[in-house]
Amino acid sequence: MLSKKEILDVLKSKDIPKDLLEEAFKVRKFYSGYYVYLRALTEITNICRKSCFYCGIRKENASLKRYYLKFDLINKLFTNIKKLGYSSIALQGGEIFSEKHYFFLYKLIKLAKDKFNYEITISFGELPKDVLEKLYFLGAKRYLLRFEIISPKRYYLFHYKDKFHNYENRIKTLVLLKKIGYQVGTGNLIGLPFTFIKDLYKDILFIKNFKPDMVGIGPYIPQKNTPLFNYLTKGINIFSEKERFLLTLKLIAIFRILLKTSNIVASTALITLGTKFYPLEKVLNLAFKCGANVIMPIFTPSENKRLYSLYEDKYFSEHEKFYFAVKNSDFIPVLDRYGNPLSYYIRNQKSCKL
């Protein structure tokens, strides 16, 4: 177990400290061996009602074309990744009120689920109670809610003080998600400008304490169409990319040694950012060595893909090139198993499909 003292030590040191890395590469090989899992990601919408200041879907980007996927199509992206040998997808998308968004999401996960049997994980942001029990009944058993930032002061530095943007209700929603028996994935934004080490061990401490089932941390990569990224223009001090970079490595490997059973998603952000210094599998590498043990081949359709721009450059992870990324770097791809994380079976204490 990590001290105060080391995790503060590791988060302020230059590089990835060797005996933090022999440490959580010996943990990840006890509890997830050289598997990595492989969930397939399609982005329903860029359409969303939040204003967080360091998103490029924000509501207030009118230079953004928005879009929303027709039933039709996500159903041929579903049978696509069922021909491919996918068991687990997962669905994203930016965060609506309505019953008609509602009523559709309820279609998708029933077809995912009744038609191709997948294990669903989905994040779209903090739903209403009953639809949130809604989903988990018709098939969703994993959920995906960011805190992105622990502070409550430091949160209202990037987000509006409003009926949308609440970080108790933030909060609320996570402990929800859990009560009605979500694997709850959660995790920070990394390297904000306005944010310092000591902001980052208080996200580790609430991500310790929370014991959620995945954890998905990224770096913060700029978007030119947000208030935040006005700011940089204007010389505010932030990490350098390298540095967000190897935080986010860091990162994994604390919470692999803290968490032990939890799985840990080598994010698109970080593999953004990561293949500015490295090769893809490189890059890999280093996550799969710290602890993560899935990630997220894109599937959104290529003319849509680019629009969920929530960073710029944003690495587009396809099927086959992450596959044999994977193998390429020295790890075992997954593709017909669910992946469920061991902390789940724990604390269910049942068996069932891996």
Ligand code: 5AD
Given for the second form:
Amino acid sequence: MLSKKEILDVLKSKDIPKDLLEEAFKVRKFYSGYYVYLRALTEITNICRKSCFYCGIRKENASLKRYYLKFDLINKLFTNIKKLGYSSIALQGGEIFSEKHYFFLYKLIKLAKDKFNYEITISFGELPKDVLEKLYFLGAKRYLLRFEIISPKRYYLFHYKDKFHNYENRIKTLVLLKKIGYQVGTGNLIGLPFTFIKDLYKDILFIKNFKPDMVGIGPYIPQKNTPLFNYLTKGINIFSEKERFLLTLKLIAIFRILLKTSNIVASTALITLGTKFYPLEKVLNLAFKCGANVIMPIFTPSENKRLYSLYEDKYFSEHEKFYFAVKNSDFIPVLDRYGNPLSYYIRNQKSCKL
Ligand code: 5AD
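Return the structure block for the form predicted in complex with the ligand; the form predicted on its own was the one displayed.
Entire complex below, previous chain first.
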């Protein structure tokens, strides 16, 4: 177990400490071997009610063309994804509060479950309780919702304080998701300007205590059409690109050691930053050795994919490229198993169907 001092030392060190990497890799091999679970990700819509100061699809970004994928197109995507051998998908989109949107999501989950029997991860923000319950009931069993940054004071540096951006509601939703029965994935945004190592430490403590089934963390990457971008050009940036990349890897290793069995994703943002310094295989190998065991190739059609522009130069992680990159990084890509985390079975005392 890592002490506070050990964690702070790791965060402050220039590189990834060798003993941290060794310990994380040992834990990883014990619980997940060399397996990496692939989830086929589709970004349903870039329409969003929120206006987070770091995010490119924020409502106030008027220059962005908005899209909402059609049911028939998604059906075709699901068919292709199945043909490739996937058993697990992820659906993501901006936060929308309308009955029409909810009904569309119900229809999609029914399709994904009843026709394709996918294990389904969803990520559509802080939806109302009855909607989250219904989606779970229809077959979505995993939910991703990052808390972004756990200090409420810092949270409001990057979000308005209004009914659409409410720190308490975000945390309440995370607790609710767990209560409903979802495998909950959460995490933070690493290396935002105006934040410090001590903020990262607080984020780590929250995740340690919350014990999520999935950890989804990633480095902050500036996006031109956001208010936060202007601050960077004024030179207030605190963490460099390389630092944000290394911090994310260190956090992955810390969570692998602290949480042991949870799934940890090698996020697109991590890959986007990492490939500025190293080849894809090297980035993946590092992330997997630190303890990541999930990646999400993007299946959103290319013309829409460009519009899901959370940050600059987003890496377009295609299936084939990823599948072979995982192999070439000396790990084993897995499509045909759900890849549920052990923590989920332990909590529910279910028989194992990994
Ligand atoms: N850099 C990195 N990640 C971002 N996200 C949003 N904007 C950015 C950015 N500029 C992440 C947030 C959100 C997820 C969908 O995308 O953490 O939860």
